[in-house]
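In the form predicted alone, a lone chain appears below as structure tokens.
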Amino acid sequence: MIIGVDYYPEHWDRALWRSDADLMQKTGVRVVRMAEFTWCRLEPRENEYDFEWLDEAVGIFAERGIRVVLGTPTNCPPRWFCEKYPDALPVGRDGRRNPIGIRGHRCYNAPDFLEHAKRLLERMTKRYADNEAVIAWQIDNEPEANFCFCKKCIEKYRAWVKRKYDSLENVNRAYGNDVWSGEYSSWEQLDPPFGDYPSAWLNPAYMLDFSRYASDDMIEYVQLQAEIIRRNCPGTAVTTNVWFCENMPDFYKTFERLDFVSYDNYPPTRLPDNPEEYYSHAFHLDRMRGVRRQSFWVMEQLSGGLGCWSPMSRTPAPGMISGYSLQAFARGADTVVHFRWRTAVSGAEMHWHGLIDHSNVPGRRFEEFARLCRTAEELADLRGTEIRSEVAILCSTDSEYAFKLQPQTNGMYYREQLQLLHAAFTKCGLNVDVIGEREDISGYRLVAAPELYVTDSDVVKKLYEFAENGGTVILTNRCGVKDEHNNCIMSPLPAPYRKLAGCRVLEYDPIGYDRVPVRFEDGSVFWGRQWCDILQEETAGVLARYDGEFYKGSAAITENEYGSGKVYYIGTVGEKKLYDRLVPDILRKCGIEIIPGLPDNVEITTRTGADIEARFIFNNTGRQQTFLLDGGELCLQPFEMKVERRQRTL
């Protein structure tokens, strides 16, 4: 496993690379990603370009044998660019085009931009292109959807809507246009969604498919990029860094021609009171791994207290540094990257804590993570290890955009249900991939799928099939309610899924923050919360019922045999001991071994390889837990990381 970390040269005295590349050297750091935000430094003035001092720098770390990841700097272009080229800037959804200066002040598709951008990019890979050293490119830096609404975006975005559609009247059926008289009459009319107005009160088929646009076109830009990169470089790995942001892209297609998936990993600091809040990062980790079902870097991790368009967190407690990046490991990263080496003593991001504090003097975390460097080195065994899980849960990124364009009730969100799921799954000491709903499903043995709001018709068929053949299927409340364009299917819920879950949705209850208790058939109650399918079993049998409100009584979690299969729909959100209380049984029904009576917060993934098994025991927690495990007594400290071998004989 490799311990890297973000370093910027740019920021420092040139008397600092030296010293602070031998001490990443002694410290076991092996590789360094830097130059993603250096425009103005690589190009200070139009066509006047300076490499040589990161030629300088590349060749310190490559003395040490300290491997390079390069940005592209196309994130932030420099002051003079968009002075002298200013419709290159991005405009909001008000109409204004954003200030000089925040990052990420660049419009995809600006033609200046583009020109100043790939001739820039065609210098520097070509400069770098047999340098040895540099071992992959990242291109720009957390690029987001393009939700940009320049003139140039407009005519994309028409452009894109024109592909899909071919007419005008095909846009207004897709659309239901003829809701609040808005049937287009030309494409001129077919803006995109302009003003403050919150997306719910926007037509959910169109927002759905400017979601889509923006996706697809901020991947066209990478591709772009991509392409400059292999033509100069061949050979040399190409990613992109992504994370949970605001307008999110489509991880899934984001990846399809990249080399391998890069994420940016920040666990809380502090840890919530609230027993049911979902904390953990393993369901994000095993979703960057399930996005190409391999391994993946995290570009950047966790290394102190964040600060910047938010008052200061608090400093990570001992272990975190350390156990948080293990966890990373454990669930599929091979390569881990710290965010930062020193913490910037300028710039908004000044309080955004590295592993040296302005100080520059190494304290605690520093050396928490030098002992993290030598734990990396012990687990070099396992790299290329393999995370082989017999369940998978489906993610949609049609369905997580349509939530957020609809909010459902007050306090769902799509991610929640997934997360559920995830954690009791893990609970129970298993893999678990997070895939793309339109991938694969035939080598599981269960498939959660929660949530399939905008319904795929392969999808549907695929969960058919499942089922008929002998697998397991976990269906949710929300399932099957729109069409592909964000429209409701006018057939009883869960609509496709109907047959298959063998119930019918007679009525549901948005309760939001209220809660209803939930009995199953054994006597044991627990809180459904924020949703109410309230279900009639047709050829299904009912596992839980509701037990409060007008429909007490009525079946609230039921059970399908389905061909050779079993599909399970759960109609309420629960808490955390519900699922708790139901998966293991589901798990035990389907022929998955588990290991029952995991404390709570303690994460086990196993790593397999030719000839090795290693198992990642975890306490995600910030006190000591013991506990049996195999029949001994096990006891992990706070955010501890334990790894068992075994050999395997084949």
Ligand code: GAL
Second form
Amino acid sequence: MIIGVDYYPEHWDRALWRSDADLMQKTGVRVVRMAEFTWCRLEPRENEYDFEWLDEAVGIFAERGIRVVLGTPTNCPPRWFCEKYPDALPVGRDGRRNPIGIRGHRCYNAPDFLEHAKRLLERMTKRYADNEAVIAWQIDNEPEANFCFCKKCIEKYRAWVKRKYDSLENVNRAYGNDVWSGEYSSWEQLDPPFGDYPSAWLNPAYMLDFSRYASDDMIEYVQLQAEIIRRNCPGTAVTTNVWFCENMPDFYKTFERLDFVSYDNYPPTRLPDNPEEYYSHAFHLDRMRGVRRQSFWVMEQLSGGLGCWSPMSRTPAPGMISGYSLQAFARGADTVVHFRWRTAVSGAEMHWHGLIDHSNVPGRRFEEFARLCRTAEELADLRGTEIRSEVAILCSTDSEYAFKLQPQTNGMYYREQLQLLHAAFTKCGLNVDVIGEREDISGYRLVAAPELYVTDSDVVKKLYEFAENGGTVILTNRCGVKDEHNNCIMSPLPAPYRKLAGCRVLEYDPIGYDRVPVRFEDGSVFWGRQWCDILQEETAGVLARYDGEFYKGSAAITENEYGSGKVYYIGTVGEKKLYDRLVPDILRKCGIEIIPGLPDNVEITTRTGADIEARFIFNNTGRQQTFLLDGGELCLQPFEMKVERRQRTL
Ligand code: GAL
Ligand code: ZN
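Since we've got the form predicted alone here, give me the form predicted together with beta-D-galactopyranose (GAL) too.
Every chain and every other molecule in the complex is listed next, the one we just looked at coming first.
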């Protein structure tokens, strides 16, 4: 495992660069990422470039055996540029140009921006092409799907729709534009969603396509940079860093043609009081591993209390800095880069804390980080090991977009049911894959496909085949609701999955913040929340029924035999304990071995290599936990990670 830090030489007096690098070397930092916001230093005046300072910084790290990731500085064009080319600033939903001085002030499609960005990138990539210290490039910084509404972007949006549908008739049909006199009679009528209206007031088919366009358009921008880097620096890895932002791109497509996934990981520093609340980043980390189904990087990792655009959060409790970094490793990261070395003393992020405080006196968090670096060295041989899993959760970008566009009921959001299932699998001590809905699933025993709300017919077919051939499938409420355009399907729910599930939805009750009891055959009762599908079993048997409301006695959870497999349908969004009651049984029935009796928030994963196997046992709580594992008693301190190794005999 490799530990790195994000470093901003441009923020510090040069005198500090060497002493910082010395301390990094001594501490065990192996990688630094830098330069992603430095355009105005690299091109202080139009066509006048200055790379010397960056050469020096890279050199200082290289001399100390520390490798460098260079960010392309395109996130923030300099003021002289914006002043001269105001059309390169992005336009918001209100039709106004964004101001400079914050960041991300560039339109991905502005010709002047692209021309200048390409010119800078050509120089920068050529300059570091033969520099062995530079091991990877990060494109831009946290690029988001393109929600710029400038003239150029509107043209690109129209062209995207035209390519997809060919004719306006096809668009009108796909979007169901007969509602509210919405039919287009010329391409110029296709505008982005201007104005501050809730997205749910706009046509959902149009809005889903707009989200898809916005993601594709960002990917085009990223690829444009990737091509320059690859041409000039063949053999150097190319990535970009993502997080779960509001305008999230499709991660699967974003990374398809990059070399590895990078994720910015900031777990909460204050754990929720409500034990039902899901706070572990285990799901996000598994999801990032699932994007390319291979190991990934954390490009920014929690190092101190967060702040700036929000009031400051609590400082990480003892154990958190190291524990959360190791948690990422346990779930498939090979490199974790901490954000940031030292807290900025100026600028809007001065309260987003790094490893070292403003005082520049290394303290408690730094000491913990130093111990983490030593642990990482001890785990070096586990680099390249894999996380093998018999269980997968399917993740659908379209469904996530569509859920966001039309909130289904109060308190309901796409990720929750996925996380609840993930937490229940995790509590059984299993590795869990979270993968794109379009991935091959034939290698798994169990596939959970929660809330596949927007239907992709290939996915439907795949799930039928999977069950036919003996696989176990978990479906849930809101599966099969929409066609591929985000229009409703005129057929009893779960429409395309009805035969597979062996049940139909007679009616549904979006209960929002209300709760309805759900009773299992053995008499145990749990809360159903947010949503109740009132189920009519067809070929399926019933595992649990509603125990309240006018549908008391109706099926809530069913089990169907399909082909040589089994299919479960969960009609509600249960409280956490409901899944802990249901999931172990399902796992046992499909022959997956579980570790029973693990306490909540103890997370176990296994990484497997050719001749070694390492089991990671993580106490993701702020209290000491003692529990039985393999017949022995194990005691873990708050956020402690224990790693057990075993030679594998082949
Ligand atoms: C990330 C971003 C960094 C920094 C950090 C802390 O999202 O990539 O540049 O802003 O958050 O605020
Ligand atoms: Zn634009």
